[in-house]
Amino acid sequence: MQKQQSVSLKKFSALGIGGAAGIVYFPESAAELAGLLADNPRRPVIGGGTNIFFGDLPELICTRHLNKITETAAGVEAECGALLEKLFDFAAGVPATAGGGVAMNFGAFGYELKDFLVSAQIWNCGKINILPLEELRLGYRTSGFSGTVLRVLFKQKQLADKAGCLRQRQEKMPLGKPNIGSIFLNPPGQSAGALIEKAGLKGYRLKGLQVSEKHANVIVNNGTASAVDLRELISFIKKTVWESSGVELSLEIKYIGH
């Protein structure tokens, strides 16, 4: 197992904010990262960074080498590592990665996770369980388990037209800038980024930070923006939207640190 000492977080997040790690661990089979897990359950565990930002942590464990996808019998394989772009028309262009994509339910383009998983193989407190579908519980960008995805088993690839939704979200996304997708989620009924539009927050910059002018419940970090910049930012825009509409909203992205 590789590991590294003393590591600045920015590069672990898309949107190259972070902290500094005093130990980031790469597993490299799912035993590892069990027994990463076993010696220390509080470890954080992340995978391509598409929805978290960082503080400072004393450790994480990163599963980047846990990447192999394997067609079988039963349907497709994928380590926790593996990318959902690979796998998936509708994660084209985003970072995300089977372990973390089952935990929040990724989807897009009027399709989530949920439509193609069979099961998922979950560590929780020192056991190893194979959960089908329903056991997961997964709803809108989220998920009723407890514990960390170690493998998924899903029914089938669906890669039919990546290069047309590669387009669709370079044409709403600001791919090329760092960012982390939707900050918020939609309130039912609603969109979150019409929320924030209509508050006059579309292009809104605070430091280093700035709402995208393409899709206003995403924000871009334009280079020198801080853990604290993005929290303060966060709290601007939910205090902003409620005094326009009355709407609290809620976040979708992860915070890991202190």
Ligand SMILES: Cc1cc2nc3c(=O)[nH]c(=O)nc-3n(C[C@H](O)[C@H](O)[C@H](O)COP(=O)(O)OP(=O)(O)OC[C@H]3O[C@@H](n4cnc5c(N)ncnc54)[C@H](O)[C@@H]3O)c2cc1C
Second form
Amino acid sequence: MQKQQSVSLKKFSALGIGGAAGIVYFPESAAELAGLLADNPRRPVIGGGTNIFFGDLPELICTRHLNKITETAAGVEAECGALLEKLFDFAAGVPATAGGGVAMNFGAFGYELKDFLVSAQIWNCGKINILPLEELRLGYRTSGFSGTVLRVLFKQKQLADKAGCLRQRQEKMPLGKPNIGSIFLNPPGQSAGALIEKAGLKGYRLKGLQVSEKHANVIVNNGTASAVDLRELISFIKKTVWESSGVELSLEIKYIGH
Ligand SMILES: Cc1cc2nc3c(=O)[nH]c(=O)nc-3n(C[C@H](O)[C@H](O)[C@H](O)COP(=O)(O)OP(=O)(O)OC[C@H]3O[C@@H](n4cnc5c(N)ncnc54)[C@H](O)[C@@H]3O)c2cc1C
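Starting from the form predicted alone shown above, please give the structure in the form predicted in complex with the named molecule.
Below is the entire complex, every chain and molecule, led by the chain shown above.
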């Protein structure tokens, strides 16, 4: 198994924000991943880093080498680090993984992963179980299971219009600049981006960060921003939206570290 020591975590977040990790593990089989978790269940696991930013961490597991996709009679089986865009055109242009996608119930263009999911193999407290879709309890950008996804079984791939999905995404998102997609969840019946825009924050800059000119619910890192800077900007956006609309925004993105 590959490992890297004394690593900058910037390159593990699509936003380019991270402190340092003592060691990052890159398991190459589900058994190696399960072994790392058995040794220390508190080791955080990430996939593509497209929805997360980091402070400092002692250890991290990155699943990017667990990327096999196999077609079987039961459906399409993907290891947790397989890229979603190789399976679903609604993920085109986003280097997210099957494991992170299930954890967040990735969705776009009217589809969600739960529409295609049959079951997932989960490591939890030393046991490996196959959980059917209902037991994963997937909701709007959330899941309700405990543990780590090792493999996912999907009914089928959906690759009908990858170029069209990519084009639409390029029109709406600042794809060329470091970002981790939508920062806040859409409140019921409302758009977080529209609320941020109404609060006058589209294009707002703080240190190396900017609320995207293209999509107000996305923050881009134009320079050398730190996790502290991003948390400051998030607090400022929440406060300003609360003052302008009386709506309390909740975070979609994840943060680990200190
Ligand atoms: C340009 C861009 C566009 C985006 N567009 C969308 C979009 O249209 N729709 C959408 O839903 N999201 C979007 N996102 C956000 C992001 O891609 C999703 O949340 C995605 O599901 C995260 O997958 P990941 O592999 O990158 O997870 P990571 O960012 O690595 O991790 C996210 C969370 O999942 C957990 N996790 C990762 N792997 C596992 C595993 N094997 N088992 C258990 N938990 C795990 C992590 O611990 C963390 O809590 C976008 C992001 C970017 C950068």
